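Single chain ahead, written as structure tokens, the form predicted on its own.
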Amino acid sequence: MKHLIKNPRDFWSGVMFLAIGALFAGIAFTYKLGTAARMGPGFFPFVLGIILAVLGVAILLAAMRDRNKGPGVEKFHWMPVFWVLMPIVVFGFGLKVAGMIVMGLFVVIVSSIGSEDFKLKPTVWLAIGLVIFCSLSFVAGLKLPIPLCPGLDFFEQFALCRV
């Protein structure tokens, strides 16, 4: 099979996307899909699932027609998917918990870590920026029933606490 596959790049680029593809079509597939002009709450993602595993079919194609051999693939470095990853998760779990005041700061910068190019002080600015614009945006501006802050009493004392 190895002989097939004449860019290894694209050809694993291309199973990629149609796993992805796949998964989200599959997973919309349990979802009504309605027709496409009454479109259900599946229709949308399960279009797009299917448009990616095309996509993804037809750069595995690509790959094994191409003439030119392509560079290899290189060595996966799951260390900065691990640091990107691992925050958001935890962000979606501690939210209600720890507030998004804490969990934002959390989330920037922790995640800022999987960068080659990490600095603290930039990284501690974009969080407190980020932080107030999301505040700003989504809780005041939306009204999203988004805690603040964490959830102990000592914090109801501060009015932006209290929203």
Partner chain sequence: MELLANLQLGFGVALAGTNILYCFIGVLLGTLIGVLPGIGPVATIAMLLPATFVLPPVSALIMLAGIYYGASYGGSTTAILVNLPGEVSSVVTCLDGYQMARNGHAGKALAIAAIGSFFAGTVATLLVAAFAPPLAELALKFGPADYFSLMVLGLIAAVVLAHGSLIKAVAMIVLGLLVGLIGTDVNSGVARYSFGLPELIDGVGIGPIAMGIFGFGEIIRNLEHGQKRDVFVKKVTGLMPTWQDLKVSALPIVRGTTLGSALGILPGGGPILGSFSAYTLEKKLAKDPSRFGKGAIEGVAAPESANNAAAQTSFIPLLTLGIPSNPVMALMIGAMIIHGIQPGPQIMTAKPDLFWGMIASMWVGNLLLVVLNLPMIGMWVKLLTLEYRFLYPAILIFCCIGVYSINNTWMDVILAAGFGFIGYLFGKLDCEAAPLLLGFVLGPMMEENLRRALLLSRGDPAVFVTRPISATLLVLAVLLLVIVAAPAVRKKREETFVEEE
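Other form of same protein, the form predicted together with its partner chain, not the form predicted on its own:
Chain only, nothing else included.
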């Protein structure tokens, strides 16, 4: 199988397009399709899904031809993916509960671990500085409705938390 794939990058993108196209078309089938003249909600996505799947197949087949030879897919680096995206996800789920101060420190410090030359001390100072800046400019200045403190009654008594 492997020697048949002359252009792995194209081959795998073809596979990706085929899969996504088939998925969208499949789900579209559960909506009313209607006719070309009186389209239902499923018509447009169904047609587009099929087109994407067909394009995927074409890309995939072309990648198996000699004259389309191309470089292999570069290695996936899971560490930076993890250190960059995990804190964002935690921020998303945790903001309402833990507040911006805690989550902001978390995002800055944890995402910094993804860097080669991570050093704790300067990172902590950076995190504190950024959180203060964000609190002042977004919450105090622009009055964006972002909770600063954790959502517990205890924090309600601080004026700072009632913005």
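We call the rigid core whatever largest set of C-alpha positions still superposes within 1.5 Å between the two forms. Note that the structure is predicted; figures quoted are calculated from it, not measured. Residue numbers count along the first chain shown, from 1.
With the core held fixed between these two forms, residue 61 has its Cα displaced by at least 2 Å.
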